[in-house]
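Quick heads-up: it's one chain on its own, the form predicted alone, in structure tokens.
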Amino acid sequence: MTTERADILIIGGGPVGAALALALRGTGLGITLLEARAPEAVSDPRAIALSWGSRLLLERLGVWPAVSPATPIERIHVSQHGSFGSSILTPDDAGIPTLGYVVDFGSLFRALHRALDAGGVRVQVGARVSGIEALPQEARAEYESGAKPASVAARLLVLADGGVLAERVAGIGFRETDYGQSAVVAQVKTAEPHRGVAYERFTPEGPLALLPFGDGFALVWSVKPESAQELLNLPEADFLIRLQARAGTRAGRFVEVSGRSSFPLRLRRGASSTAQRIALVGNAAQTLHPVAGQGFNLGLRDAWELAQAVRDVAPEQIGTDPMLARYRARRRLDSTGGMAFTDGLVRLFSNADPVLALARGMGLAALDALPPAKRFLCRRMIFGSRG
């Protein structure tokens, strides 16, 4: 079995590990891109929450304006089940032309591999990796590709892969927080136009998010796994009627569902982001509960933050030591940060206690009276530590 040669080989081709290849475009450096699937085969629906930030970064990539079609978010509202207090949060809070935007993931995935075949990337798809090595002056994957084996030698390995093979081979210890909940997504219709208002609902059981999606929502509602597989199960009409006394009136009268599915929510986090020759992005790194909508623009910045730092280093120096050591540094603060934020919010919401309830109300209803404290949490949803 021969041994192909790189300068960093990147293990999963999803929109973090495309857009890493993407920023070290025009280094010279040498990039292998391995991909299990085949862009064409890939319509996932699944919608995804970019921020204003992360659509600045996509721009910088030459991809914006091939993700399409994005569905602009005008403003967030915020509120709790059962109780008082609510806050708004519109682009003007935060000084922005829009808080964001939601895509899904099919057309993102081909829009960014699109542009890595413009760009002269090289991606091997159909690639299966079975194994990866950390040698001191390289890292190495073996793969499978038309069921034929091959195998990769790079000065830095990157892992994009959503964190099976981080812990499965790389050996990195991971801690994870079990959040007792499942998620269950779908796409919901009302009988009113959506105006790009999204929806955050604060349940005793977990949040239920609405993100303005096409001429729809995209729900993703935490509740209970009991609860999850019974939502699953329900009959339409009676799934709505549920829908509707969770979320209220504020979005409309829902009158449709469809693609109902459900995962569990864990907060999973590395011991560290980098190991011997290998660096983590993304899920790899760090795997957050979806509320508020941060992991996807945490892992897009960990990949921009990780091509600064190949880019910053001469060849000979990338997948060393010093220079993962300064990654880590980089993104320690965003990081800790993003995942502190989220796992605050689930710990501080998703539960009855009338006392928390009640300073919940009064908190959501001074953050709404006091614009500078508006103005950092919209920065630092959308732009992260560096808001």
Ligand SMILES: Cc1cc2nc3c(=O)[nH]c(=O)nc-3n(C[C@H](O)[C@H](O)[C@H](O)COP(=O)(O)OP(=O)(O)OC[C@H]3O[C@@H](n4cnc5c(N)ncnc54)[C@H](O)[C@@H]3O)c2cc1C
Second form
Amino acid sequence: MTTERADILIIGGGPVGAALALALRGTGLGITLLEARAPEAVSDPRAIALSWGSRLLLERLGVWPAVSPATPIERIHVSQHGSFGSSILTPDDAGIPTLGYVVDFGSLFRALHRALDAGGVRVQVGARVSGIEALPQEARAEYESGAKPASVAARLLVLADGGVLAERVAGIGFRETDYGQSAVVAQVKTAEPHRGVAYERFTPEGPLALLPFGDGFALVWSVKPESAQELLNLPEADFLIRLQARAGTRAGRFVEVSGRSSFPLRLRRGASSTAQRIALVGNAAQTLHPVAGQGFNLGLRDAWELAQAVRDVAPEQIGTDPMLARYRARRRLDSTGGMAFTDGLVRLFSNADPVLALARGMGLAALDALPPAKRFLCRRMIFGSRG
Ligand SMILES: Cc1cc2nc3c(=O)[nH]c(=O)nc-3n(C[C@H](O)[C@H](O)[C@H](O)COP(=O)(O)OP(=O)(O)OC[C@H]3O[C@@H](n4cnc5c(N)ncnc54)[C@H](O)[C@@H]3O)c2cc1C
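Having looked at the form predicted alone, could you now put up the form predicted together with this ligand?
Starting with the chain above, the whole complex follows.
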């Protein structure tokens, strides 16, 4: 088996790995990206809410106009089921033109890969990595492409594989919290237009989000796994009745649902985002609950900051302990904050405790009345720790 050489090897060409590869173009470094799937084969039913901050980063990567259709989010209405208190977030609260955009995962994935086709990175699709090994001077990955085994050695190996291979990296311990929830995702239509409003409604079973997308909404409904299975199997009319009962009438009358699917939800965090000659980005570094749509936005900032950490050093310093320490330091606050924010929301709201419901209602009402608090929250959600 021959071993190819690269300066940086990225394993996983999902949205975060692909963004990292784009951010490293023009450095003159040898970048190899191995992705198990072919971009055309990716059909993923989830919609992704991109923050305004992510739009700015995607523009810098030269991808933004190509991610379409993208539906702007003009307002976010936050409420809780069965209790008082609500808050409305607007772009003015954060001092930005729009709160964000909703895109579908497949279009995002393909737009990033089309940008990679322009060159500057060696991209190999249909290449599944089976093993990695980190040595003091380099890291290696073995992969199979068309049943042929091959390997790549690099100064820095980046795990952007969503989290499977990282478990095998020596020295990084992972903690996992199973939320006992699954997300039911679907496209739903209402009798009335959405007017760019997103709804985040907290229910005792889990949060329910309606994101304006095209001429309807993308639904992300967190429920117990057994309820998720039931919701997937319900006849359309019964599903719409159940949804209406949970979501209320603020978004309008639900008239159509399509593309139902479900995802298990968990929080998974590594004790470190680096190991010898290895850096973790995106879901490989931290997998979050989708409440408030933080996961990809945070992962994109991982990719951007890792690319900056690489650009800041001479080629022979890439993948060394000092360079990796700088990457860790750049990401610690944002990553910990993102995890604490989403985890806190899920824990605080996913219960029927009447005392907590009262406190939450008062908190939402207070948030609505306090512009500085809203500004802080919006900017934290949109730009991360630098907000
Ligand atoms: C229901 C749901 C809704 C969500 N909504 C939002 C949202 O609104 N906003 C938001 O910001 N985030 C959202 N997220 C989170 C978001 O989807 C993830 O954070 C994002 O997909 C992470 O991207 P990634 O590239 O790190 O990992 P992934 O998307 O998991 O990509 C990993 C890639 O690595 C490849 N790969 C895996 N193993 C190997 C291997 N051995 N060899 C080679 N390649 C490999 C895979 O094929 C894949 O392409 C949501 C998540 C869920 C579940």
